[in-house]
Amino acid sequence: MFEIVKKEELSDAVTLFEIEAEDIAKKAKAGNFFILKINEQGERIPLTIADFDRDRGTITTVFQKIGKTTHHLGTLNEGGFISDVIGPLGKPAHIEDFGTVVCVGGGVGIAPVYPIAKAFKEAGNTVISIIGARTKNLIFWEDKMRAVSDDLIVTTDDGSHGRKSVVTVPLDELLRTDKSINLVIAIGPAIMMKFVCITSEKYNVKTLVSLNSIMVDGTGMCGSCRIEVGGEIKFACVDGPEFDGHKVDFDLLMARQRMYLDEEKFALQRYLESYKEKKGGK
């Protein structure tokens, strides 16, 4: 059993957990993820290791309440326990001194891009970060991102905070005017990563993306996380989650992400109805 030692509501839909997981914290690196199961009857879901504290023996994750399991997870509180936490999984991000790096985080993707931006900064890079979301209340960790960035650009689709634009607009401006940029990292919704890659490809700047494909076991055995990169089949859990974005078939990725959409909606509906009944119909 793994104790939740901290819970923070970053917005109505986004929650932070700090979880006691000493063995994972000892080995975690930027770019890793883990898989959890709330209880014996629960499903396995992958979540990013957004931060870790080796001294405290804890890992931090940030998740958005979208489906049944993440809604259920959001009802747990500090002092509560999660049945299974397995990790660190996946290959860590490749960190070296590239010179100038742009880190782009969209929505809940701000969380996994943070440790990567931090690691690049510690490796001696100039780090320019762009974080964006639909609206102000979905922006979080602005101060943390600013602390590990030489420059931080904040965007919102509706203009309620920062600059009114999508993240690709300032990215295009940077790539057009700053020829010292050697690498772009993008983490967020698949459609956002796709257009980041379309933008960066115009300037022939290497771009890495962290793919959030459907995943079950996280060890390469089930094959559910398969994606196509450069015309070859890869497994996001063991070959990634980081890949060359210019080679990813994003249309196939997004189609696979929608495979169980009806079942996911049905499961969430049943869960919310059951949860309402347990709360006395309130």
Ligand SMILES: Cc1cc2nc3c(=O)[nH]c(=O)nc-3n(C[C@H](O)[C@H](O)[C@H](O)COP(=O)(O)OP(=O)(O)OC[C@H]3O[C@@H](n4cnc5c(N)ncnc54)[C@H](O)[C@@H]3O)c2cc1C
The other form holds:
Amino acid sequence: MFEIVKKEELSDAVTLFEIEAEDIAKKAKAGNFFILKINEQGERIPLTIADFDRDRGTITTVFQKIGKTTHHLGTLNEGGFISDVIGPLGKPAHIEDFGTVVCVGGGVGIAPVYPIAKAFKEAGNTVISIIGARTKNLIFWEDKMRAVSDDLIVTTDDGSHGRKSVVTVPLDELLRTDKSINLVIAIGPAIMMKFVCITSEKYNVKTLVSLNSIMVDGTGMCGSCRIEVGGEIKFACVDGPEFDGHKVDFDLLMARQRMYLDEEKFALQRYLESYKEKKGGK
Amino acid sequence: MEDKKKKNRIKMREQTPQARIQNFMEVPYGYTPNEAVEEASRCLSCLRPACRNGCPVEVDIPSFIKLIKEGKFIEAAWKVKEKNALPAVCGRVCPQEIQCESLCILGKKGEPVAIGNLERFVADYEASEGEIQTPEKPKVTGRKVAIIGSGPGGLTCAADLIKSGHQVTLFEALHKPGGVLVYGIPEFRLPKTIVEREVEYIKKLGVEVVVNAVIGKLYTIDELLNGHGYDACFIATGAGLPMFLGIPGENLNGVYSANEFLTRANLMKAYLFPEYDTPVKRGKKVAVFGGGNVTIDTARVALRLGAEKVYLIYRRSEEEMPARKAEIHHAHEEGIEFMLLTNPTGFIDDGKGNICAVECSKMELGEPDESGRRRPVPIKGSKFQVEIDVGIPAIGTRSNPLLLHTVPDLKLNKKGYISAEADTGMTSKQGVFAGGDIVTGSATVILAMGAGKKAAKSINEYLKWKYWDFKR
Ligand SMILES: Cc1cc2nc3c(=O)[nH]c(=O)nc-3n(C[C@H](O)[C@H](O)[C@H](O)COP(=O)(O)OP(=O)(O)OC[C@H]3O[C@@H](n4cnc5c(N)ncnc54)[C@H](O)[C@@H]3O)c2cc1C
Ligand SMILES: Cc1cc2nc3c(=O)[nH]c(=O)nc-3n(C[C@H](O)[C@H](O)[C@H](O)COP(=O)(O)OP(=O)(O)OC[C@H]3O[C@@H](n4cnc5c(N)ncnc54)[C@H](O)[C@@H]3O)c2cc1C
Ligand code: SF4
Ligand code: SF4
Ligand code: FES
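Given the form predicted on its own above, what does the protein look like in the form predicted together with this ligand?
Whole complex next, starting from this chain.
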């Protein structure tokens, strides 16, 4: 059992947990993820280790409530327990001094991009960050991102905060004007990562993405997370999750993410109804 | 009459095929005590029992069967357990027809003694009636051993080492111990309560079981040996890396590796969705590819998940299928359609990223290949399509590199499995032993257990002398 030692609502849909997991915290590196299973009936879902504190023995994760498991997770409170936490998994992000890097975080992807931006900064890079979301109250960690970036651009689709645009617009401007940029990192919805890659390819700037395919074990045993990179099958859980974005078949990734759409819709609805009943009954 | 009785074994009663494809409960019911005694009485108590040579761990077959004849069922169970710590498992899943039973003298004229059924009977009897025997607490040695992987190899090694008085920790990457016994072999062939019982037993003996521990990620072998103070390690991580067919369309939705399909269904209990959260596609028309135990298990799980039609597509003929005969028989009974001498050449997209059919070629058998089996060769112009909505390659597994990559000084063979001495499990790295599927490639439960046993014995020796001499 793993205790939730801190809970913070970052926005309407996004929650932060700090989970006690001393041994994982000891080994965690930027770019790693972990898998959790809430209880006996639960499914195994991967979440990024957005931060860790080796002294306190905790890992931090930030998740967006989208389906049954993440909604259920969101109802847990400080002092509550998660039955299984497995990690650290995946290869850590490749950090070195590239010169100037652009870190792009979309939606809940702001959380996993943060430790990477921080590590790049510490490695001596000039870090320009772009964070974006649909609307103002989905943006979080603006101050944290600013603290590890030389420059920070915030965008929202509806213009309620920062620039009214998608993240690729300022990215395109940067790449066009600043020839010292050697690397782009993008984490967010698959569709965002796809367009970031299309943008950066025009300028021939290497781009790393962190892929979020559907996983089960996270150890290379099942092949659920398989994706195509440069025409080869790769397992995102062990070969990644970070890959060269210009080689990734994003359409395949997106198609595979939709595999259980019907089951997910059904499970969420069923969950929300039973949750309402429970609440109403109290 | 007497003669006929000697010739034919007592059949185990089982669920009818029509009933059992609607549920995940075990297929055979097991013997009653009377049936067990009657079957046992067929055994000739041979002085030089051939059957024993067919058992990889040399269970004293005539002795335990004699105890059954005398109605001493508990004692019979203990007799088996002298050599085999998991009789309830082996009685159910050993390929007896090529092991112990293949050599039974009665097999020459009629049916061999049903050794597996009897082994299962005594184990179940002991569990339901008797006190599970816990051995006396051994003298504490102060030595610590780490076992990595909780499949049959790891469980057996842990049980033996704890009995020698060492401190034993069993690390498992998944959230539940048991290895293939829990994630691969389905409930209707090996009820999970049996595996849980065995795990509880070794915990009672004092083994510390740590789940959710992916060795290589959470700790490395060197950290276990140096920082954590373990004196030796036994690696029994199995062969968990799925192989795909390498044909077009294999990443379409609806195509699963057998590992994934079985893990979702067994370990994650997707057959109980939505009570359990993990989904699995319940295909109406399902094709499984391959000819082994895994293929048959997968086909039978798909059927129980509600498929109207399940095809088993295999490129050779039924004779060459490596699966247990009993399971092939069960699969036929349940209405699984065998498409033999047929090879898949591509999966077809429905235009939305889902699989809608598989294209196959008809095959004929040519000259024998390295395995001694006749090599299947495609017949020109024989391509045809089969409509399916779920396709599952179950064509084997390979060595999973996750842990091995973190132990650079561990010698591997050219297929990527660990190089280890067959008799001792010793590897090229001092203090590190290995056994089971991660050494041999996919094999059997009893062979993994045998490897666990041998390793326990040599770990005992090693802990006394700390002498290392790896000869390969
Ligand atoms: C390496 C990795 C890191 C991730 N990090 C984060 C993170 O830091 N924060 C965050 O909010 N999300 C993260 N995700 C995505 C997160 O795993 C999914 O949002 C979550 O599984 C959804 O579960 P659900 O039951 O709430 O939703 P569902 O309704 O089940 O699914 C919604 C969508 O989530 C995806 N999904 C569903 N099940 C899984 C699964 N078992 N594995 C992966 N994806 C699945 C599918 O695309 C699906 O359409 C990460 C995914 C991966 C692979
Ligand atoms: C579907 C199926 C049906 C089968 N049917 C039969 C049958 O009828 N009869 C028969 O005799 N054999 C059968 N087999 C084969 C048999 O199950 C295997 O040969 C046997 O389980 C191998 O045992 P093992 O101890 O080597 O490893 P496994 O049982 O594979 O267990 C290895 C364990 O190690 C864990 N692990 C892996 N990596 C790590 C790590 N880095 N850190 C921590 N833990 C790790 C895994 O999660 C797993 O739990 C079947 C196999 C399958 C897949
Ligand atoms: S362990 Fe397997 S091979 Fe040995 S006697 Fe029992 S059933 Fe036969
Ligand atoms: S060979 Fe057959 S008859 Fe003889 S002891 Fe073994 S089981 Fe009994
Ligand atoms: S999640 Fe199973 S192989 Fe990647």
